[in-house]
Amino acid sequence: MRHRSLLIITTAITAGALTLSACGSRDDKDDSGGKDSKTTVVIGVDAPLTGSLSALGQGIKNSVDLAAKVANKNNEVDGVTFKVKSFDDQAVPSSGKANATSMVDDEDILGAVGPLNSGVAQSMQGVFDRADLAQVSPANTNPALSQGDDWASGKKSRPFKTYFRTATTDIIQGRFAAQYYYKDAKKRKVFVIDDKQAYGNGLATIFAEEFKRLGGKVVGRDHLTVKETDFSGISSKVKSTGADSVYFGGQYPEGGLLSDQVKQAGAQVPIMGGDGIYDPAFIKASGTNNDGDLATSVGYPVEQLDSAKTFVKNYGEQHYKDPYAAYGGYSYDAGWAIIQAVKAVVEDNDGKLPDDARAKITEALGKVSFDGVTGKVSFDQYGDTTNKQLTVYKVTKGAWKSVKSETFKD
């Protein structure tokens, strides 16, 4: 998607192995009572924990959370046990890049997985770059994050090496959207509503440029507010225009506002966004039938993947409170990803981690490869995903079903 989360990282190796320095922490006895310890890496969350968004954020938190109780059972990283500390950032990027300087000034936080929110993610970007510390988004989807503000002209820049995300962005999501609008459902007249956030107007906005190319036609464009209710206005323009279709670039909490109040002006037509609203909170906030409406979402439904078969069995038995929801497996495998490069820095440096562990991590980020929960995890010079798997959902007797899934092409 689009927006969103983060990881901390504290560490230690057996007592003997390691001189604490700068980073790390380490019980000074082991579970039996010995002399000999492990290090502690703190695996921190940055998500929307309270909130609208919160049914996705604590997705989030959960997944990561699991990722560090399997490499802990495991004994992944020998002489390192992980832990998980949260941080809500309520989708705030106040809040979110509050977040990050706790993270950076704890010198035993060596990684971070988050935020949820692309416009968060802004926040906090340089905060984290000007200290070597890595983050890994399950859900960012706005291009700039990765490729440089310049990315729609072809002069593509990394504007920060120490970020990566395991979700593809929105130039793959909002061309596979139009795509399926135009060639798969037919439509030939929409309408674009974003909400002027960083992933909404930028996922509506790169989805009418391809809608067009293709040679539908944009009938109309508008914009709503946060946190608004009474979209009235934009739904009579909707109907007076005669499109045969919406498209928004939003989250849920106004999404299914928007499309309740499109119907009850009489156009009868649906509303399709990227992964933003595919939630059941969409469906739950539109007290009329929606059902035909669309959704796309990073990656291929995880319920369906041989490889993410462990993976929901594992979170079922944990008795978490909340689903695993949209992000669920974008979460473990970015949580993953930081247990791997801490594997790789460790195994590197004679079983300790090195005084400048921090940017270690972050080099060995560039370099994981391996078999994840959503399939193949790895990046490319950007730091995005090298995964290009999207689905389109549609509402049918007021629940989310997969409709197509493929692997983008250019």
Given for the second form:
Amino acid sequence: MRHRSLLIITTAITAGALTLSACGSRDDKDDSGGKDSKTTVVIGVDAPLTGSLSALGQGIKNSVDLAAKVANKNNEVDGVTFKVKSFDDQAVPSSGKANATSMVDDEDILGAVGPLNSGVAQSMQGVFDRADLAQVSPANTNPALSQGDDWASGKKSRPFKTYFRTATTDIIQGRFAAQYYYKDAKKRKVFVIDDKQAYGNGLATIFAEEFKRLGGKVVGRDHLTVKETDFSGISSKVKSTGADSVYFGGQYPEGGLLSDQVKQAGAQVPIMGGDGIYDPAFIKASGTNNDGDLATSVGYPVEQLDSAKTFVKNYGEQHYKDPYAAYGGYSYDAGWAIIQAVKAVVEDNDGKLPDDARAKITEALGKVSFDGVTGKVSFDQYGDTTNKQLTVYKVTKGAWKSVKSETFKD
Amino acid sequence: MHELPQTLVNGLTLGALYGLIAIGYTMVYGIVQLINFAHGEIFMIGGFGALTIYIWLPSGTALSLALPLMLIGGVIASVAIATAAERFAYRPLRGGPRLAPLITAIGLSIALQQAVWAFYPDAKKPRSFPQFEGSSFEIFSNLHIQRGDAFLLIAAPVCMLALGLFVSKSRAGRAMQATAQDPDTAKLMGINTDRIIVMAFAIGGAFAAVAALSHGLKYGQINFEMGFIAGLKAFTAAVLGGIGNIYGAMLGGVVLGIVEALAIKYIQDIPGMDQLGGGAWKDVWAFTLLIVVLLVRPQGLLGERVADRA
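Next up, the form predicted together with the partner chain in place of the form predicted alone?
Next comes the full complex, and the chain you just saw is listed first.
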């Protein structure tokens, strides 16, 4: 343990020192870039590859890997071979930060995809920003990451120029969910629960605000703890408040149990959550009780988009051990956005990587625009995706079925 | 107030679960003064042992038929891991510095967790556990007991009664008490203390397996991480009740469960306390209670004051 922390401190200090002196010392290696040998550009991936969210993390890793393979096969960027190097953050912010430091330290890494969790992203942003290394998250939805802590009061300002994402924010997802509950499902009395995490708490708060604004009533608000299993107390509160619906901000391991226990407590009401519960494991988590539960997720169902068919086919052909899961399409697009940015930079620089490749790629990312797996991929002035498509899914006979896809309107 | 009975029953079932796991902490501590932090994982492995049996049985087997077999499977898995841990991880360190086995226990707990994650098929996500058909029993209009909880509410007192009889009436049980009191003298009296220690680990493991089966039936799922929080809460229950005392473990569990349930439900309703209630604060209240109890009675609710050994 002692050695390890020493190692981390040493890496952090070295990374800091390297960043400061980066201006003058990057060139010796890149000289070989434009000649006969191919330059290797590494895309770092940070995701939970172990732990209870690993199913999502593995999907992210594999999808970026696929993007790199496709780019190499098509010779997407002349003279450049893409490689993927993955880091496991176990959904823990401090591991994410250590991974970010390692990535910054690795000169071959010119862009990063990840992480899954907004809370982890928070700890990584600063590290990347100081090193000009671009980061594209396929799954973070917390608005503060791109629009600053004061986004709720309307004072938006982008805190980190290196941060981008291909998933829409919770401002859009939470409001979309509230509109669906109020307008389509005609719910009026909702009980709001979250898991106290950056993602869950933010999403639930945005949902509650919008639901109230529309004229609905929030009859109760409570929180549960991640990794616990007994939510019978909260569940009986749901029943006693007479709520006609529940909104849950959190992830599927707790969401599945909560849904089950709410129904066991005698409240026959649906639970809706965000993309964090949109996973088959939500249904598997608790027997048969969650028929009729709802989830919103960013984008249109990957299987329904024409643009996604090639992705699904290619993914299948690679025989990855894990499915692409909820964020596969976004991860592929995130990886592809970096590849496009590298392409733009290389083409602007006579076919080879410039000395300040990282900064140039970050700049180029803001301008990419292409038709991706999940639709049109480009970023606005905050680094957020311009794609505002969302879908509501419903548990029907033990599987998620899409019930409504729409582009979010104010 | 008409929801008080339901809240108490929720707390009681949760507490019985804590109590069953706490037995393992308390027995091992009572005899070797070791806090077996891997016990939460022994609990978790019991759940996977029971699930394995269910998977092996022909599909469609009625749960009532499968249940005894699952119980046996869970107990075998838990007891095997518990005794193996004693033999290979703790016994070599016996007599060494107190801190060494404690750190081994923490390491073992992580190793067991990751082993299940890596080698048990599909354990990377929560695994669904068979559940009883049908809804809950309605006792009164405002009191429901889930079918899964019913198993727990029967199993916990039965196990406790059996353990109580074993410890007070049987020869082995009395040898166990003697070893707990003074291992050296017990050895001089011809008691094989090594065997007694293995027995303590085995009994703790068996109770953990019963708890794990109850957990699976109650929540309909098990996962490789479930031992951590359950183990921590059960350890708290053991300390609360008086570590080393088997009845104390059960009492501590029940008290802890009920305090959590009441804290979620009622603290918000106290005027001026609406910010301090609900699910977010239940652990705060549970641990506040622990601190208060330990301040007033450092030996725990049922523990006896023991002089420090010279």
